Amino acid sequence: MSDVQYDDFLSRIYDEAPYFGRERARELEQYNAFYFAHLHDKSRRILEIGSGTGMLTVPLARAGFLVDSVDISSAMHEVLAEKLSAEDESVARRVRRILADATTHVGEEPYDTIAMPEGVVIALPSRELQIALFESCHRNLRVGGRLYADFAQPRWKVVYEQTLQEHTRFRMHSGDEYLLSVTFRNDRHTQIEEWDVVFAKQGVPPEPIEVKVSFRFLSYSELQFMLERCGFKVIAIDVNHSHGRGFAVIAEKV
């Protein structure tokens, strides 16, 4: 399978695949409960980095918020598309969706505010490429500007087991039924985690779909001395973010 075709696959069965969006999207407000406790002028336009499916894109919007929200994949652009074209036509209009390399992009002008939920970071496998979207983030905000994000951490079984074979099946709200198969592999030197992933669909002759991808997870620490190289000041670490199973951090540009 193309990374095209993977990358359209996965964006239609994200919200409801295990080990990807479904635990964000069955405690969405849970999740995005730090967002909404911070971000509150609603008459300045917000950037997005990594709007994915829209998990936070579409609450930001139906609460009032003008969101620029840049994503590298046509895939997710188009799953976001239809959600807003389910919402109220004064919802959709809130939101620009900006087909971007995060790394790269270039706003029109500097926002006061980006939001950066998870997933966006840690899915640069590399530190190369995570300093290089810090430094967009540093570029694309005005000084005094504030990053908002939220990061997930590892499973430590997996980091204490190095490589770990799970299965689990799982029903779409459509109906079809996938056996989904992963086998992680994570160095504890690099923190770079690769999963070999195969979806099963139940009930036809298998065709599965195969993919391989890598996740770099950071620690506190290292985030900090990232942003702090990268023009930013932390300012709040919320440890207890989504109890417990990752953190969120806000860091002002100096």
Ligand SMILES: C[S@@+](CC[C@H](N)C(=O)[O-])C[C@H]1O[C@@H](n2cnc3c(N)ncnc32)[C@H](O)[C@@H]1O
Second form
Amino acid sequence: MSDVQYDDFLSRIYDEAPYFGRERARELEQYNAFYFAHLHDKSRRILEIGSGTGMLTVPLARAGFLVDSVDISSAMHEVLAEKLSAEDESVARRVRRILADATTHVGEEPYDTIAMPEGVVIALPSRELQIALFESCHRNLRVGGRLYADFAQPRWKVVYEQTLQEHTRFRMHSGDEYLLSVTFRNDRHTQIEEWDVVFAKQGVPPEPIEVKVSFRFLSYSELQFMLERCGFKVIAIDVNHSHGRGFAVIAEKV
Ligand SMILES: C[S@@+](CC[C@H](N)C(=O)[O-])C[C@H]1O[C@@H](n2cnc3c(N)ncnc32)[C@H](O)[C@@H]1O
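Switching forms now, from the form predicted on its own to the form predicted in complex with the ligand, please provide the structure.
Expanding to the full complex; the earlier chain stays at the top.
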């Protein structure tokens, strides 16, 4: 197996890899529409948590929003920095990149708005970490400030079968072709789903790269309970976000 660092490799491939960012990247406007429908104030900075490769960050900055983008991964920040450097300078200047753990991060100011796009909640694979994240959102908002988040629901086939293996091929814009094999393992008790992913770059010699990721999915009722327990009033939970693939949540600090 290659010793390529998971973080560095995955951040480079993220936007083009099936199961990771590809679906979002292909339908970006549709996924981001939830945020654009609710965010209007361009005079105050938005705290974005789990900015990843910037699939929401860059469109927000292009639209004139000021964004403080927190992510724990320096490799993800690097991809975002490269995307911003290809933008007009006025766009790039609207984004402050903050390398930090969102569960403990304390921003400079209490924000009016926090945006948590696509998956950072479920990417924290324990109940304790997810609660720590919502507590951190609460700490970083002013009273009356709002949290907007979206994340995927589990695939029921994986939940029912507990273990499932899938294989697919994809080609990057660079021309590199990969055979992607994913073994999904679900634990109904902990709600944790583990993915053992192997990217086999096609060519001679083949160079497989192993990636392991875990998610903890949330049900409607647990999400509502967690948010209320962390000091939020739930304004709306759309369980049909992006054609039923995920939840979109609005919660207000009380
Ligand atoms: C599933 S990706 C989503 C990326 C991005 N939001 C998008 O729209 O594609 C989750 C992101 O959360 C980040 N992340 C995970 N744990 C974190 C933490 N404790 N604090 C801050 N960011 C975190 C990861 O580095 C990754 O960029």
